[in-house]
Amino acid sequence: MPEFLQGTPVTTLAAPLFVLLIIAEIILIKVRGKGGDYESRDAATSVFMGLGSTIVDGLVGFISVALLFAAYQIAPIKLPINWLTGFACFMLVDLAYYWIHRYYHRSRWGWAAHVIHHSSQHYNLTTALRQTWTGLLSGGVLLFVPIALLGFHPALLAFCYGLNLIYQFWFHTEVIDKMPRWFEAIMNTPSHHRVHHANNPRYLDANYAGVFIIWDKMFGTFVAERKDDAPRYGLVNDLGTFNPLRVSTHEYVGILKDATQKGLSLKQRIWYIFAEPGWCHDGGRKSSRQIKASYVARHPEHKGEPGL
């Protein structure tokens, strides 16, 4: 196996260039006077929620690691490890993120691990950081078996998520408005991921994509931003803290909550827990679906725009 495999993680290695660019930008929004801006506790929440988040997958990744060596032992064939088979498995890891991802926001059980994700009301480079404590509970890993059983080793499976986590964080900003078309056309980019972190109607449930934004083209999950709807930032109704423990855990705290009231049936429990986030057995709360109905209830010249 390359030694690059074998060495520290990809993203720790990125570290240093990852405080380097949360220090220009800061520069850059100073200077501009645009562009975003940073809340002190806002920020060293995120930076709090990613240590954290490096300190659990250090802990229990191997569990992850396990599970993705035995679906590897028991693959027909191995693949070597070239430059060909690394840009397949690059390939098929961005793919299996982008429904990993769709799955985190259709699912209130996925989404209790990646709402951590969408907490802050601010959108700069810290908020990449922000990441879930509890990602293994959420299942995600299984979409990457199906990798390691076609062959892929799960040291460059690893390699290859690395190198998707780190092109995710430069587009967390709002310094940068605008890629060339091209780009933005194949690429997922700053536009594109401010849309997914928008809670405007129009814009929820949208662009998947971690690197390339051609998935939510092909899967019909694409909004482009519009200067017309300026993307607001953090979740339908905010957490209102900068607890770490609370930003972590609030949404598993509501699961158990609704999943434990009076008189509920077997299947209104269970929904409860995998039903798409929103989703209330009385009405008392809206799903996105509904969320993005009213909207267009109430602005009928918008219905049939992408996201509505």
Contents of the next structure:
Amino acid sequence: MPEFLQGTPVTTLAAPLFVLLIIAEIILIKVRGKGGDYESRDAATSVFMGLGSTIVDGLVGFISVALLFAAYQIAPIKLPINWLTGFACFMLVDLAYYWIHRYYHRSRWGWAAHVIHHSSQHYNLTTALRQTWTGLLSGGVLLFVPIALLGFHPALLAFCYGLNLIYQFWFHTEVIDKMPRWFEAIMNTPSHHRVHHANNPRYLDANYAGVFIIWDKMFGTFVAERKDDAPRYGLVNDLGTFNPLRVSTHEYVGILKDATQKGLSLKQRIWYIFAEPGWCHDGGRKSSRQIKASYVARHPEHKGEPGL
Amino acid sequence: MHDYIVVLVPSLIAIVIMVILIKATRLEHLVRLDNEAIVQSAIDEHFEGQKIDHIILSKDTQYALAIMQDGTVILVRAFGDRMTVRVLNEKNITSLNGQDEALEIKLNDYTWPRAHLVFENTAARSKVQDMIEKLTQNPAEAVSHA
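Rather than the form predicted alone that you just supplied, could I have the structure of the form predicted in complex with its partner chain?
Up next: the whole complex, starting with the chain shown before.
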């Protein structure tokens, strides 16, 4: 196995670059007077969440690694590690990422882990670092198992996933408006990902891609950013705390409260855990589909537009 | 352990540098709820199409109450350079404590610390407290008395 697959994770190696780019973004916003904003406690919370995520991954990441190695051990063929298999692995990891990410948004159990990343009302480079501490609990890693079963070495898989995450850092910004058209057509960009982070009804549950936006176009979840509906960032129900522990665990607390209410059937309790975020047995909350439907009812002229 | 220190120490230093830079560049513009227009903007964003009857501002400029025409009462909180909102109702108010000009509202919400509103005088606080207490029984009546 090549030496570069055995050392420090690439995301850790990229950390100094992340810091430099954040500093550059702050200075650029100040100089240009546009292209996003920063709030110190929000930014500190985001970076602290990223730090916590790195520490948790270091402590429990071996479980994911062991799972992938177990799958690799029973793979009927073991693929060599070279440029071709590296490229194929990168593409498969990105495809798996798309579905993991979609699951994170469409099931409350996945959302409980991923909501952290969407909990800031800002969209800047620190938002990229606002990562979950409970990713392992979500079970998302299971979608990488088929790649190991195909014979891709887990170390290569982990390396490709690291590159995938590094790519995702730079587009968490409002400093860049649009990339060249060919690039926007194929790759995930700041514009596409702003849509993903927005809570405007038309933008909810759109643009799940990691590196290549083609997956959203293939699977019908692509929505383009519009000038006449500027993205508003954050959650449908924004948090009122910067406390990292509360930010990290709030959806699990919500699940516990909801699923243990008195008078629910077993099916309703299970639904509170695994159904789409916003699902509610008594109509007290709205899912993203219901939010979109309400919006269309108020604005019938927008019916049928992408995302609505 | 050594690996963690290698990650932890530079990260904490980076956080401090970043916060100093944000403060030094004066990029953040903290919200102060000192006029009705800003509260109106928060309501318009989160409750599109719903009409406000009147707004009550807390003297500390950190909180406001928007009393809607349909009887709903919405608590608005300044949150850094943004705002957050919650509808007040019998399900999410855990406790309501008034003392002198101050009113403390504790919500059944893990992500919201207790809200501390400050009013002009005890009578104003008492009036709002009565209104919120009545909310849990009859929203329409509560508004007419506010």
